[in-house]
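As a starting point, one isolated chain is supplied in structure tokens, in the form predicted alone.
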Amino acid sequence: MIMLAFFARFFKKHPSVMEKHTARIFFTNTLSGKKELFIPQKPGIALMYTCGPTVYGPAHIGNLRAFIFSDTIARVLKVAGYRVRRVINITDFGHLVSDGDDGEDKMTKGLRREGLTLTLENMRAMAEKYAAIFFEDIAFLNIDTKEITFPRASDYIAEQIAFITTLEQKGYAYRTRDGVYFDTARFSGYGKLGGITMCCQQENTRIKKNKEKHAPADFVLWKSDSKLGWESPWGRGFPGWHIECSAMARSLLGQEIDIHTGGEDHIAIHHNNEIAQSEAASGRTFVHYWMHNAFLNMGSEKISKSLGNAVYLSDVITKKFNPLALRYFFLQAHYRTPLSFSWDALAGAASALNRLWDIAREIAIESKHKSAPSEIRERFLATMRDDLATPQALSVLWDSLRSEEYTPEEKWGLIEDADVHLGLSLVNPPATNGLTEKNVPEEIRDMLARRQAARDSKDFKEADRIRGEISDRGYRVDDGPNGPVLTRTTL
């Protein structure tokens, strides 16, 4: 009885300890198209693989959405008590332009752009240069990398050759004059991710006609190249793009993993190919929960280097935005919802985040950094565990912090929970150059009012002139969805 009373008091005082063993987390599984309760293969451990960047150039912000998405999954799992083992691959060779097997190799294109000769040494050096930029970008976005493994595809050539050998021995692969291909007709479940039928798959492959291929959907496992690459049972060459993920996932996480993430553009081809080759080789389920984020668009088109509309995190920083404003911008939409980027929309997100940081500073003082449990914290946790409903979680956060219903200690407890889930540095806000009305000079406020009057009267020439004057005085004006957002550009 004494021990029971002790544990009752302990869990009442520390509810988070108990919830780690009872948390119910739901994810939308692309494989079933339904929201499912997350049940890992091994209690307390979550195995997670994320398709990483092809490092022939810096990742644009559309690419970065995928890593904030996977980071949010990991955060939710960690808070719930899971040990999360994560892998994000670095593709440092041999990724063709499309998900099919056509077009110019991206790494080769990068070498030509930089005036370098086509050698494996130059390819690796260029890859490490842009991998370093990628690591810097995700650090700016508050993505915790301490427990993530970042394997380079070129370090796993032997494993990829062994994987292809297994597929060939089992009758799932055949040779042609230009390499080795996977025979999709031999895998009965091909296209099951996203409900892709073979007819649609053939339309989507964008593969140029290859008379030696058995079917348009068949994909390359090993690409022959007499001048560049590695030696193999099929001659010199390099692995196809799809095989690297299967080989590295198996080497680092095992034959079955819990969660695999990536952008929605990977569903039709790349991830169906991963499933086919992995399950053909092992005879076991490759991934139990497939999760995909939607595109980031620029107007009506997705952001893409090939379309020439890419925006990079360095552009965000150059315009004096805190990188976490981009993270907040992404969290405002559900990960499965397409999101349209504009500088005004980012300015609105930056303004909201600056206000949130100001509130957090005030509550830190009022609460003396002491937290207390409350039902609002439970509601926040439930929202995040319901398929990462970040827009609703932000709404819960804002409504609660503005409310007089909760004590400063309860609000600080909510801020602590929100911080570990959302990664917005709420507990220790950075020095911000965002401004509130109370600390904007009267002269600048007057200029803003005159500019707004000019805009209201559609005198945009005058509005632009005043905007230039404001800029000359060390402030930038962005027109956000809730009105103009002012940011100090000089300190």
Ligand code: AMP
Second form
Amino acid sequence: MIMLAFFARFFKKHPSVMEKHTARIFFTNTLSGKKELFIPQKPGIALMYTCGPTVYGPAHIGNLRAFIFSDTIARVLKVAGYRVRRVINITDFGHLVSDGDDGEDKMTKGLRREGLTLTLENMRAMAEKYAAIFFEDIAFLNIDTKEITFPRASDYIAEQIAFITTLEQKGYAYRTRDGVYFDTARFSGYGKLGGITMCCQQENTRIKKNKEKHAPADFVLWKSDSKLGWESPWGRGFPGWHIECSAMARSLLGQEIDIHTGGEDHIAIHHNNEIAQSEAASGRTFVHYWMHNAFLNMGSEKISKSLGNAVYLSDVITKKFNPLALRYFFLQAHYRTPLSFSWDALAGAASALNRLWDIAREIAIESKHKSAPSEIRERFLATMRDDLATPQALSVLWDSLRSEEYTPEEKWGLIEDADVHLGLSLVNPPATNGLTEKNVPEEIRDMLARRQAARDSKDFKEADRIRGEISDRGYRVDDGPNGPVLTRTTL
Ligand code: AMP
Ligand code: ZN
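Moving from the form predicted alone to the form predicted in complex with this ligand:
Okay, now the whole complex, with that chain kicking things off.
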């Protein structure tokens, strides 16, 4: 450990030594509020933890913004030469799952909605059902899961109990009649993330005050429950939800990690609580770079299941958008900028992405898939490594691909770089632009087949007439190198 700290200090002083193996990347660290050069604890390896979904229903597209954000960080790190080890937890039980120690338990709410009785087995089964949908969604969005471990919180009960025991032994926890709480007064740096002061950690006044707590900011580590849960030194019950992240991060990545991500809603309470637990237990810095994405909003409200305005990836697909249009939509804004969702804005992103795919198909043919180095590629890399400046990276991409200045090989090189960083399938654009057997109406499929038959028999007049009919129904057909490509042009 002393060696690791030595390396970290050494590379901070002499970053050029490290550059020989890995490129310089800057990230905005919520801890300092500033853009900082990324220096991992171990040269060449980035350890990264992302707060994952509570699987009581499908993740909405706001949640998905958080996972596209962390995927983009990992992509930038990998291209820059890092080995990235990642964890995204799956919260598959919960008792006190609001940020404070109040509100309704989301998993219980989910079981009631599905007409299932409240048992651990039912909770687990429901969790796995929605975890499967989450995995499908992130696969649709080209989120690279190769280096990610997805631990279930319920598989780490022993680790959470051990963690709470350590906190108790070190004097950071106290018992009440309803469980065990973290004593924030004992942790001097409490609230350091985002500059949260104790004044602001008031309990929600609408909720009955918890008289057992010594201070409003204290939070539950173990909640007793006589009917449901796991046995523990504090009786049957559940871990509080903050502890799962601290325990799983420590078990799977170690006591000190490089990057921790999540949505900005987690800064004030959840992440300050994670810091308090982890640093109180280990006496070491838990996370060196805290990174947070801004919210996806609907009008002036955040997208959230509880507000009833949630949109899901399944809605995006039902409306015949390629899921990658959503990814493109997110990348058009910087991750720290709040973004407002509308179907029109998504349609704009879809049509831009379709144009980009068309251009990429043409350049693939012109360059014969051969790439050449160029300054545009350097510029593209520089924008991505400057705190993931994806809007600027997209404009470098557009400007360069449209420009006459560069050769097809240089452009193809840029497309390859853009593809690994942005995950937009630019090297292999989908032949159907995301339209599949399932979501193209039978009538259109029939017209496509008739048009192809007309073309095969060289009746181009008839083929053009059918193309016009297809266009009247809101689809465009282009003849690509691998056959006709269908694009949805209207909602
Ligand atoms: P949850 O399942 O509520 O714990 O959320 C999973 C992740 O999505 C967390 O990192 C949240 O901070 C993030 N998140 C939740 N709602 C939004 C939103 N509307 N926009 C962006 N990120 C969000
Ligand atoms: Zn977390």
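Rigid core here is just the name for the largest C-alpha set that superposes within 1.5 Å across the two forms. Please read all numbers here as calculations on a predicted model, not as lab measurements. Positions refer to the first chain, counted from 1.
Trainee: Do you see a C-alpha shift of 2 Å or more at L448 between these two forms, with the core held fixed?
Mentor: Yes, the C-alpha moves 2 Å or more.
Trainee: To one decimal place, what C-alpha displacement in Å is found for R473 between these two forms with the rigid core superposed?
Mentor: Superposing on the rigid core gives a C-alpha shift of 3.0 Å for R473.
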